[in-house]
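Single chain ahead, written as C-alpha cells, the form predicted on its own.
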Amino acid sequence: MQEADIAIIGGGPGGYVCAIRAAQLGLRTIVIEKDRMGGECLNYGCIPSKALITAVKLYDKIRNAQKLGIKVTGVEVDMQIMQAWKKNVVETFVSGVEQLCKGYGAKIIKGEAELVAKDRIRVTNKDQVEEISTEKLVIATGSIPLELPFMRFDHRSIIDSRDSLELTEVPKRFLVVGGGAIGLEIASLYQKLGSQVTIVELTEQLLPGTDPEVVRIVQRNLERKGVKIYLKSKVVYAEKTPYSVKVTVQTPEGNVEVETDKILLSIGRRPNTDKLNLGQLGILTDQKGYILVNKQMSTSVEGVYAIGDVTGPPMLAHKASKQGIVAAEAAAGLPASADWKVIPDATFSEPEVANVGMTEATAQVKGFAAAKARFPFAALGRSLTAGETEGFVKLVYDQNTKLLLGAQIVGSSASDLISEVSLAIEMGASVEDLAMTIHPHPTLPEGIMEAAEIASGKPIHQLRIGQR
C-alpha cells in the first residue's frame, strides 16, 4: 500500500500539471497514466498533428514559391522520415514532462487505475497490482472518440485521429466524417499531401458552433484545392471490400455513393470514465456522463476533484491545465478558483481559425448592445509581404461602452494572435484600449490594432462608411 496526500489519474495535460503545482506545494504527490505521460494531446493528438501540419505547410509553400521568385523542382515527402521527426518531437516533450514531474518529487506509477473507494485506488500494470491511500483524489482520465454503430474502428481502413497521425503511405482518397477542428485539420493535412479528400458533416456548417463569416474562409479554400464538401449530411451505410470502403451518404439533394481509402471518424469524443465506478461512490454526472464540478473543480464528494474533458466540453489541453492548478491549489487548502473569463480555442486548419470570447450573435442575445469591427488581413503590410493576405480579425464590442466582449480571426497566425485578444478581455480592456496600444510594423498583430481603431471610429487604413 502507497500513501499519498493526492493522487491524479491521468497523467495528461490537466493530470501532470496538477501534480506538478501539487509537489511544489509540499504535498505527496502520485499521478498514474495506463499509457504515457503527457496523455492524448502530448502523445497522439496537440503535438504530433501540429508537427505533421508544420513540416506538410513547409511542404505546400515550397511548392508554390515560384509567385515569389523562387522556383523549386523535384520537391517531395518521405513519409518515413516525417514520421521519425514527428516521433522525436514526441519524446522529447514526454521526456521533459516526466522529469519536471520527477523534479518536483511527484511519482509516477504506470497502470490502468480502478477506484476502489474516494481515499483507495487499486491499479494494475500487466499482472502487477497495487494499491494506493490518498487524502485527495483527481479525476483526470480524459476522453475517447465515438464511434458509429454500424462503422467500428478497424484502425486499418476506418481509423481514428491518432492513427491518421501514425500513416506512412498518403492514401489516395480519404474520407473525413465529422467537420469539427480535428476533422478538418487532418482533412487539410492529406489535401496538401494529395488526398482526394471528402468531408461529410452533420450539421449545416464546417466547424459548428464557429462564426459562419469564418468558416465560408476556410470551407471556399478547402474547395478550392479540390476538397468535397457535403452538409447537413451524414454516412448511413458502409461496406469493406479488399481494396477499399464503399459508403452511402444521405445528403438534401439524395444520397451519394463514396468510395476511399481512409475513412477518418471524427464525430466527437466521451469522458473516459467506464472503469471508475463513479455511480457507486456517488460522484454525481450530467446525461453525457460529465463529471459535475464547482469552480475549485471539487465533484459532489468531498476529497474528489475532477479535471479536463472529463468534465465537459470544451476540451482543451490549456483549459485542462488551468482545472489541474486550480484542483491542486484547492485541495492544497488555497483558495484557488476557476475565475477566467474566458478561454480561448483555435484550429490549426488552412486557414488558421481562433476564438475567444463572445461572437457578435452570443453577444445580442446576453443583452449587450453588440457591434462587431472587421479588418481583412489583405490590408496588412506583414501579410502581403508574406503572401498570405487570405482572412480578417474581427472584434466584438459592446457599443455603448466599448467592452471588449471576443474575437474571431481566420487566417494565418490566427492560432498565436488570439491570446493578445484573450488577456485584454480577461483586463477588462475597451476596444480603445487595443486601439492606443502601439504595435510594431509591419506585423500581423497589428490587424488587431486596427480592427480596434475602427471600433473606435477612428480606422486609419480602412475608408468610413460613406466615404468608399
Contents of the next structure:
Amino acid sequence: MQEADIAIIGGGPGGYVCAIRAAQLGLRTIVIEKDRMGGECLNYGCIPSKALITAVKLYDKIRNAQKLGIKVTGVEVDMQIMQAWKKNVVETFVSGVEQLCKGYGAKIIKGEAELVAKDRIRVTNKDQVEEISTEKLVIATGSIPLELPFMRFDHRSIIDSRDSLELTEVPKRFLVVGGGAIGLEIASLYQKLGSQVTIVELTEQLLPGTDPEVVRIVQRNLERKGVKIYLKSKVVYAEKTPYSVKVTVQTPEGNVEVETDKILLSIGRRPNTDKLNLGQLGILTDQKGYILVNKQMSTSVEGVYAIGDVTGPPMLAHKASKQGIVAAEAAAGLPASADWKVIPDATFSEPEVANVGMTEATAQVKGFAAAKARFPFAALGRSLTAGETEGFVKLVYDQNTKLLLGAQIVGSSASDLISEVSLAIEMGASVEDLAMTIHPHPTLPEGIMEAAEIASGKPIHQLRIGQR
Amino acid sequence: MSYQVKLPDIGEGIAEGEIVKWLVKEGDSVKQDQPIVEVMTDKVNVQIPSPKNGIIRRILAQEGQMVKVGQAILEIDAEGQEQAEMQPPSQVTKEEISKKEEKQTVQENVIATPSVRRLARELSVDITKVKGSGPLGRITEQDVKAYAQQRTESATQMTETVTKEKEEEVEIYQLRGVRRNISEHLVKARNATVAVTHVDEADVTELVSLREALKGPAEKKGVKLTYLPIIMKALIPVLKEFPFVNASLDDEREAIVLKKYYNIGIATDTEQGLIVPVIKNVDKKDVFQIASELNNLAEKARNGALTLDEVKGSTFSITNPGTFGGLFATPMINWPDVAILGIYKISKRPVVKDGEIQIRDTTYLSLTFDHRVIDGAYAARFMSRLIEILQDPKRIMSEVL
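Requested next: the structure of the form predicted together with the partner chain (the form predicted on its own having been shown above).
In what comes next, the whole complex appears, and the chain from above leads the way.
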C-alpha cells in the first residue's frame, strides 16, 4: 500500500501540471498514468499534429517559392522520415515531462486506475495490482472520441484523430466527418499532402461557435484548394469494400455518394470516466457525464477534485493545465480559484484561427455596447513581405468604456497573436491601451495595434474608419 | 445549470434577515428540501430549505450579513429534469457553455489584474466590494491592501472603544443573532419613545393566598401556576379602563392607535438573550390556559423554536425581573407598545394596616410609559387601579376565573 497526500489519475496536460505544482507545495504526490505521460495532447494530439502540420506547411511553402525567386525541383515527401521526426519530437517532450515530475518529487505510477473509495485507488498494470491510499484525489482522465452507431473505429479505414497522425502513406481520398478544430487541422494537413479531401459538417458552418466572418476565410481557402465541403449534412450510411469505403451523405440538396480511402471521425469527444465508479462515490456529473466542479475544481465529494476534459468543454490542454494548478493549490489549502476571465483557443487550420473572450454577438447578448474594429493582414507590412495576406484581426470592445471584450484572429500565426489580447483582457485593458502600446515594425502584432487604433477612432493605415 | 437561491419571503412584513449559520458549504451536494441556511428575522430563527438537488457552487452571503428578501444568497449547480430541458442541442453546447462561463466571470465587471485578484483572495477580501481607484474603476493592488487595512482598523477601533483593553486581555463576541436583534430593537425603542417610569407598592397578601388556592385545580389541569397569569388577567379590566396604555403611536400618521385586543408580551430570559413571546387575546382566555401557553412559549423560547408569529403583535408587555432579585428597575418599553409593567419580588414586609403594624406580602410594581402618549397622572391612576384590583380578593376572583 502506497500512501499519498494527493493522487492524480491521468498524466495529461492537466494531471502532470497538477502533480508538479502539488509536489512543489510539499505534498506527497502520486500521478497514475495508464499509457504515456503527457496524455492525449503530448502523444497523440496537439504536439504530433503540430509537428506534422509544420513539416507539411514547409513542403507547401517550398513548392510555392517560385514567385519569390526560388527555383525548386524534385521536392518530395517521405512520410516514413516525417513520422520518425514527429516521433522524436514527442519522445523528447514526454521524457522532459517525466523528468520534471520526478525532479519535483512527484511519483509516477503506471497502470489503469480504478476508484475503490474516494481515498483509495487500485492500480492494475498487466498482472500487478497495487493499492494507493490518498488524502486528496484529482480526476484528470480526459476524454475519448465519439463514434457513430453504424461507423465504428476499425483504425484502418475508419480512423480517429490518433490514427490520422500515424499514417505512413498519403491516402488518395480522405473524408473528414465533423468540421470542428480537429477535423479542419487534419483536413488541411492531407489536402497539402495531396489527398482529395471532403468535409461533412452537421451544422451550418465549419468550426461551430466561431465568428462566421472568420470561418468564411478558412472555408474559402479550403474550397479554393479543391476541398469539397458539405454543410448541414451528415453521413447516414457507410459500406466497406475491399479497397475503399462508400458512404452516403445526406445534404440539403439530396443524398450524395462519396467513395473514400480513409474516414476520419471527428464528431466530438466524451468524458473518460467509465472505470471511476463516480455514481457510487457520489461524484455528481451533468447529463452528458461531465463531472461538476466549483471554482476550486472540487467535485461534490470533499477532497476529490476534477480537472480538464472530464469537467466539460471547451476541451483544451491549456485550460486543463490551469485547472490542474488551481486544484493542486486548493488541495494544499491555498486560496486558489479558477477566476480567469477568458480562455483563448487556437485552431491550426489554413489559415490559423484563434479566439479569445466574446464575439460581437455574445457581447451584445450580455448587454454591452458592443462594437468591433477590424484590420486586414493585407494592409500590414509584415504580412505582405511574408506573402501571407489572408485574414484579419477583429477586436470586440464596449463602445462606452472602450474596454476590450474579445478578439477573433484569422490568418498566419493567429495562434501566436492571440495571447497579447488575452493578456490585455485579463489586465482589464481598453482598446486605447493597446493602441498606445508601441509594437515593433514590421511585425504581425501590429495588426492588433492597428485594429485598436481603429477602435479608438484614430487609424493611421486606413483611410476610412473601418467600424461598422 | 447554475441556479440562484434567493432569500424567500419568510413571513408578513419581513423585508430582511440575518444569515446566522450556513448548514452547507461550497462544493457540497444538496437534496431538495434539505435545510441549507439558518436565517434570523425579528428574533426568530428560520431554516431555509434547498429548492433543488445539486451542488453548492457559491455562497453569496456571509454569516452575520443582513440580506433582503429576494436577494441571492447561494448559487446551486442544479441537476435533474430542468437541466436536461435547458440543455441546448449538442452542436451549440460548446458556445453555450463558454457563454455561461464568461457570464460568471467577465460579467462580474471587476477590472483587476489576475495577480490583484489573487491578492484579494489571499487577504480574504471580496473584490466586488473594493472601490477601484484606476480608470473605469480598475482595482489596483493598493486598493485591495487599503481595503484590507481599513477593515482591520475599523475592527480594532471597535474593540478599543468598547473595551480599551489589549487584544490578548479580552474575548471578542461578534454581535450576532439574538444579541444583535436585541441591540437594534432597544436602540429603536429608546430613540422612538420618551420613557418615564412610575413605581408604586402593592399589598399582595390576598393574591398570594389566591394563588395557593388555585394551585390545586391548576395541577389537576396539568399546569404550573405562577403569579404572572393572575396578574395578566387582573390587568385586562385596567387596560380597558385606561385605553391609552394598550396602544401605539403611529408617527407617520401622527396618530395614537388604541387597540381593542389584548396581546401581552412576556420578557423571557434565554441562553441567547432576551426574547419576548406574546400571549394573544389574553382577555378571551382563562388563567389556566394562559399558564399553559406561558410554559409552552417559554420552553420554545429557550429552544429557539419560536415562530415569527409568536413574537409579534404585542399591545402591552410585562417584565418580571423579581425572580432574579432587586427592588425595582426602569425597564425599556417593548416598542411599538407604549408601556411595560414591571413586577418584582414578593417579600414579607411590615405594613401599617387598620392602625397596626402587620406582616404582609408586598411588592413593587413599575409602569414604564411613553410620555408622548401617557401623562404621569394617567399612569399613576392606571397603577392605583391595578393595585386596587390586586388587593381585592373578590375582584381578582371575578377577573381571573
